[in-house]
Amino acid sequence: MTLGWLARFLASRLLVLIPLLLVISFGVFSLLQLAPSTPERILLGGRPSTPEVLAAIRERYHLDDPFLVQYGRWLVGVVQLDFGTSIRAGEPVLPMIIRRLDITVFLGLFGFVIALVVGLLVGMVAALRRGSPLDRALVALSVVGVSAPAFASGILLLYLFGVVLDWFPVFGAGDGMLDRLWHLTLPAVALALSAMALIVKVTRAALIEELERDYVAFARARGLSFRRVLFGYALRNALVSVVTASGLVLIYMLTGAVLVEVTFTLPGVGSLLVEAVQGLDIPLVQGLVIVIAVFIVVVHLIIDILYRLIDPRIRFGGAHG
């Protein structure tokens, strides 16, 4: 991959995702008219107010300019990464959004690892084990796993190894790295059993369709050992689609930790948008909406590099001789 084809990839991207990330930021804007209560009322979050005081809120946040001129005010602030002040809390945004990606970011990538991980070495032996009862039983259960919530996993989790067996706190994120991990191990098995359902059968799928190809008798007739033509060529080539599904996890596992870290009372992104949806925080709703949309542009540009470093004969704009 040279850097010339990067470039060229990258604004092709980039000419799709930004009008993309505008519409995005519109329909987020506009949460601010479709709320059940005026601007200003909701900017006041349940004070009691007077009309001066109400006449004085729309003058300094210009409500009463059209909607398209507020949008474009809001927007050049959230290009500025200024997405406001929080109703509740009074203070930026932002900030207040950085304080707490950390748990999400760690509960993520630790349910990622795990679901990507045991999803797998499951895929690959129910793959070797095609048609068994080991595959059967392992087929079984992944769909038992997609098929279960995140949050009741975590409820059931939290029961039984929290607090019949006690081998796992009930709350809270821990300090330090081990603390943390061990805080969070319970909420990112809770994340990681439905979503390893989804890279087991695809790594299952895919698996099997690469051992079924000619070119694998074609090696194996060559005197190539079974364990390096699936390591060197049938798993590499079946990672295409796994690397598809590893995205729609890693996305997943930002998204699904909201009901996760209500179930086990973790201070991170997801509880901060609980909080500013009952609290009618549109400022906040609005800056983590963005945030989250970002995560999920930029998820998808990277599955698209990793695709072209994975397979070299997949070609984006346009094919080369």
Given for the second form:
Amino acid sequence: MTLGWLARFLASRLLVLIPLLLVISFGVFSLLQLAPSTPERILLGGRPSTPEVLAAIRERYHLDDPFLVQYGRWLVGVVQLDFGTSIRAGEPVLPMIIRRLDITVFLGLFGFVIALVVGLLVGMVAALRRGSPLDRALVALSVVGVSAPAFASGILLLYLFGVVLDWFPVFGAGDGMLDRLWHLTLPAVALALSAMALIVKVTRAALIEELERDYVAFARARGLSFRRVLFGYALRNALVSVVTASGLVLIYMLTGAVLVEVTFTLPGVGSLLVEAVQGLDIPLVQGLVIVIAVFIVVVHLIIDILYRLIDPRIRFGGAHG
Amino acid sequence: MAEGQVAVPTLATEPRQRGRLAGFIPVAIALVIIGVVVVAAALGDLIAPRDPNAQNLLVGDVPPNGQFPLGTDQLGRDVLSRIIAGARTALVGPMLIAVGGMTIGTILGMLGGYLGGRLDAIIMRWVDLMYSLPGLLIAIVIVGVVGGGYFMAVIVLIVLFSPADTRIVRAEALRQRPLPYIEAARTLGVPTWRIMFVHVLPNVLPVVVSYVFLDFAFGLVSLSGLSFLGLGVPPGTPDWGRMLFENRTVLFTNPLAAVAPGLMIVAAAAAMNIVGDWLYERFASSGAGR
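Instead of the form predicted alone shown above, give the structure for the form predicted in complex with its partner chain, please.
Starting with the chain above, the whole complex follows.
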């Protein structure tokens, strides 16, 4: 099997994704114009100023140029990985983001793995014991999980395991691998909870549907063991829906990370976004949104490739997305 | 489908009939929770034991006692009164989000699903684009940078919720289109708009109503998330999400100040989810032949 389809697919996708990123970047740049204050006042960050200072700022940031010229200049910078300078911190935006990245990536992947592993297992158990009290209890729990925002479950976990039981630290991100794992367990569980509920729901529904198909009854009638039918056929087919859901979950991890990082006072990208938004640090907001948009585009690309690896029908069906 | 022709031995058969009454118990509990929130929102000032905004710095943050059933926050404000007062922002905003998003979704979904063609293609392009974006992050950036407070947050969330609603209504409208009653109406020369809104809409309504409840739950979760981050409600407003943020700091002295509003959000959202799921299973999925 050649990987020619993959190259063709990637090429066709990039043709769609690059214009999409351009549209997003334009929207983000327009934010500066939409803000309820003039750009130079935002750039000053509320400090008192004289007309001369304002004029100097307009000059320095080229604010007297036409909007499209400003956008073009900013875009050229972005392509060269120069996202401008933070207003509040006075340093380049990109290094600020990169410095905060490790905690968020660690937290997101940790939460993602918990949500996926536990969600798949629970969903499988619920599907195999369909209609039993255990199944109904698991379904009810997943309703509560969907209803619990990450910050609410975060506070509850913090109180139960951090304050009452004192098993986990209530503050900080920890140094070194093990210490960090220990510090980020509660935040990751809080992050995983509502995503896990979605995975349970999707796995359960997809597996129940697969197990009712004729090929399962036929394979069993031919004498294949249930284990082999489940793991060899039914689960694999059910995974297509789970892969779709896990893409949504990975993107949700970003939103969740914002809330969880604020809840647990962790210095990650999520809390940086909140600080940037609250401080109206527009260059930093713009840089963060671009980084996040690229991340989302890459996740969608990976999901699309995974689909084609799991289900050859999509690969050869001429579906170009 | 060859339904009922071959008895396929499944792993567990679903006890459908048995569960009907037992299945109503969670719905009853959910309705009670919703009722309590509605009463608190309607009568807030009348039933709150104290002024929710009255500070008492001499008291400080104290755990529950005879005077303050849920204790006080760091400014000495009564937590119970603030939770009762907070029912208002927890009810009005999510309701507007659910109804507003579903109104846009119903219009676009009916147009796309029933009329089809190029209009449908454009609508679905937009829906797919919005689906691939993290809604709450967009809301954080827009509400945070542009400002506009609580109602700006509600408007942004209405727009962000409408694509999912469009997709759901469109699927239902598509399901109705090939049915005989549509064909009959068309043969009789009933105008298209009349078929859509007088004949198709009532059949789509059960799905619409169930999803209004499900949207309410997600709207509450999203809106209180924005309040939690200090976006939306102004500082000092008694709002469950905001209380969670402000009272994180008193987790050691009066944990209930943060835990209680958190439980209220989860309880109210879960109640709406349970009612929405129940309505869907009871009224909407039966017509779909499932």
